[in-house]
Amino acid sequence: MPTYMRSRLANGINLFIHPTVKFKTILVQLIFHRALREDDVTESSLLPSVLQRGSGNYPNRMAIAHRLEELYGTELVSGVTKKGERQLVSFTLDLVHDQYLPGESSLLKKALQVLSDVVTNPVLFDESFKEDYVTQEKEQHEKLIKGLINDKIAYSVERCLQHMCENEPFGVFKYGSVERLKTIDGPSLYHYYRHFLRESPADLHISGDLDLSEVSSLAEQIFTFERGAEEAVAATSVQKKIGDVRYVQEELDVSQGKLVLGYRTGVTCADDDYFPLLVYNGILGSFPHSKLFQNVREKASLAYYTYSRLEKHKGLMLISSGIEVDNYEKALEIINRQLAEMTRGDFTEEDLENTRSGLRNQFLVEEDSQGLVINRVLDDMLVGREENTAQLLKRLAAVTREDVARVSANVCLDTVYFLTKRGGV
């Protein structure tokens, strides 16, 4: 993994410059951090689409697109994600390096100016966002929120997490709610936006074949918008104790049931035991050789798909399976059997080595993507660990069978969610 330089701009933005000769492109990500909460998650997730409707220098979407096309097809996209109990609002530029463009020497500067204009210089009317822009983007955002139900796999996972973490910030849906969306208008969103820019901790990542001093100077010149005291984002709360397992059943017009099991592990990517947990999860359900795939799907033919994954900032593990609704009890029983086997250390050396190999490849592949490199650095910053690929691979190789069995004893079932057809099982 390439090294990076970290500094702080005059207005408080954290600047990360990732110099690397590996790519012919430059990737820029401006990321704002917010606490995940119902009070303003809808506003935060709506903002990027409204800002991309037009800016002071490019007053509509077509003008922005035309300017980006002039910049050799530079792409500008925005997104909303969550890491633990933190909402991230990001704006990403992807552009070709101008060393591959004869006669061009300031493409990065021009692209950064567009990004800054879109984010900090919106189209306004009387201390308000343009009302028709807000109205139209609210309509699209409502479709986005309601559209989750059309992807039954994602919907069932989200619903399991909402039940599992109903009294925790992690249970808040990253796109917010339709009810909250209805209360937003041009003036209220602009009022929120002003606080958003002033108070949100912000990171600017720039990756490519870069001159450190030149890029640092560019960022300092262009990102000069006024900011104030940052609003601290609390660390994600990790619950390690649970009460009785909760069982939730929801009925919809589906032909295939979706079974999602939520577990508390008590271990996050900040902990030394994270790598044993990573191997545990890999043997259990992350690869084609994993226990869930082999025993639930292949041998018992009980699932159309089945996998496990970690929520590494919250200390959760999820198992998701698509099953015939009549196979609910059978599937639950055989899944529980796989976890019991893991606790006993009932897996082969081949399982262990295949999992190490699969995880090793994942770490190495990350180095081939500028976005994944930035994401790893972001994860490291959030948990206070900074490790390069060689260090990660060393930690992976050190995981023993005893380590895997030890962390498995702390994996506790919290919630069983079943999406079934109307009329029940």
Partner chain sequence: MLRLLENQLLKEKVYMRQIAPGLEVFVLPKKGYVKKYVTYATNFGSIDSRFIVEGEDKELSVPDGVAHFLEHKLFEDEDGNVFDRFARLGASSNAFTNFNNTAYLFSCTDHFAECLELLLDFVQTPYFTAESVEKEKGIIEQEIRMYEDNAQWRIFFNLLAAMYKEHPVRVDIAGTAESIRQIDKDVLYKCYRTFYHPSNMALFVVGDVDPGRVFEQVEANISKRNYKELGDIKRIYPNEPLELGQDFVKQELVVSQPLLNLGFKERDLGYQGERLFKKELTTNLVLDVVFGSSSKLYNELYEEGLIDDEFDAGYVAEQDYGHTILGGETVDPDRLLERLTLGIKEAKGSGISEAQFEHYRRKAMGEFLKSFNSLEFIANNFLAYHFRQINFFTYLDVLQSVTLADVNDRLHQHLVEDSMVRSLIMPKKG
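Numbering follows the first chain given and starts at 1. Definition used throughout: the rigid core is the maximal C-alpha set that superposes within 1.5 Å between two forms. Predicted model only: the values in this text are computed from it and were never measured. What changes on going to the form predicted in complex with the partner chain:
Superposition of the core reveals a Cα shift of less than 2 Å for P288 between the two forms.
Comparing the forms between the two forms on their rigid core, the Cα displacement of Y72 reaches 2 Å or more.
For comparison with the form predicted on its own, would you give the structure of this protein in the form predicted in complex with the partner chain?
Left out here are the partners and the other molecules; the chain alone remains.
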């Protein structure tokens, strides 16, 4: 039984209401879905920043910020995330539930009005956004794109993925490119925005201690902007590894080397084998009891952080580790050995049991976060499955050693990326 109510607003936005009494806040997410494409991401990731510069009722950034503060520090943040080859552009409101604010009522309504104004009622001149807002946000966006290098861990992971998926949409950086950014101006972005608003499939999630009919009529009243036929987002392509492992090294003036390995698993969260893959990844590297932590860190003292994680919508797995550059060969050898052990089924019953318990814990605690609950429903929609926690735990408990062996046979190393010191190893 779903724990939320789903309906459709008159203009075609999917409305999800998640009633819950345990939080002090109401969380609202308005999410637009786009295909992840080189000729779309720069615009889609720049757009929210331009919208947050001013709206009809709050003509500049300062006026929006001031209004949100007045609403007891309500936060309005925008962001882009990629789920497989799908770009999600989201606007999130986080506000105090007014039952904690004596004398206050209708805070949700006021906050939704700000959100709606920002997203659907921008400051316009003729058929264009305000030119200096666009110019300034283009500058900020360029800094954001170039700033990837400032976080060496995130940078090395992104670089590995870009090499690995260079001919696939997944290799596209979610903030787009500086070259593409240069071609954008006020009128062109406004033209894009009109299509974006009319055609992107859109979801509105509202979570909190809510009265269902009250909230749904509120959403119906406030989100009335005109929309047309939706532009469906194509399914993510899952590719198999063909050919030799690709080795990439990049030199920067850094203190620590970053080793990132990219694998193709052939399994996504839409597949029946996803749970065996989750367990595989858990035994290998997503916990402190996992093989990577135990062997690369605890036994060999080569790293402080070392983990594996899944890119579950694209069927990829990544291993990331920070090491002394001289230890490149040694670390690679130990990591390869852990993968080989997985393929041979060389892990204990305890490894399997601990991993199942750890994953069970992770699924259960999702219910303590409004954001994670919304995210799970979003993922369910994308894969066309609907499962509550009890059903997920049942699938998890059913994973056997044989299941893990089956998925491990398909895990295939694609790219080894190493960020090293100048002069290298």
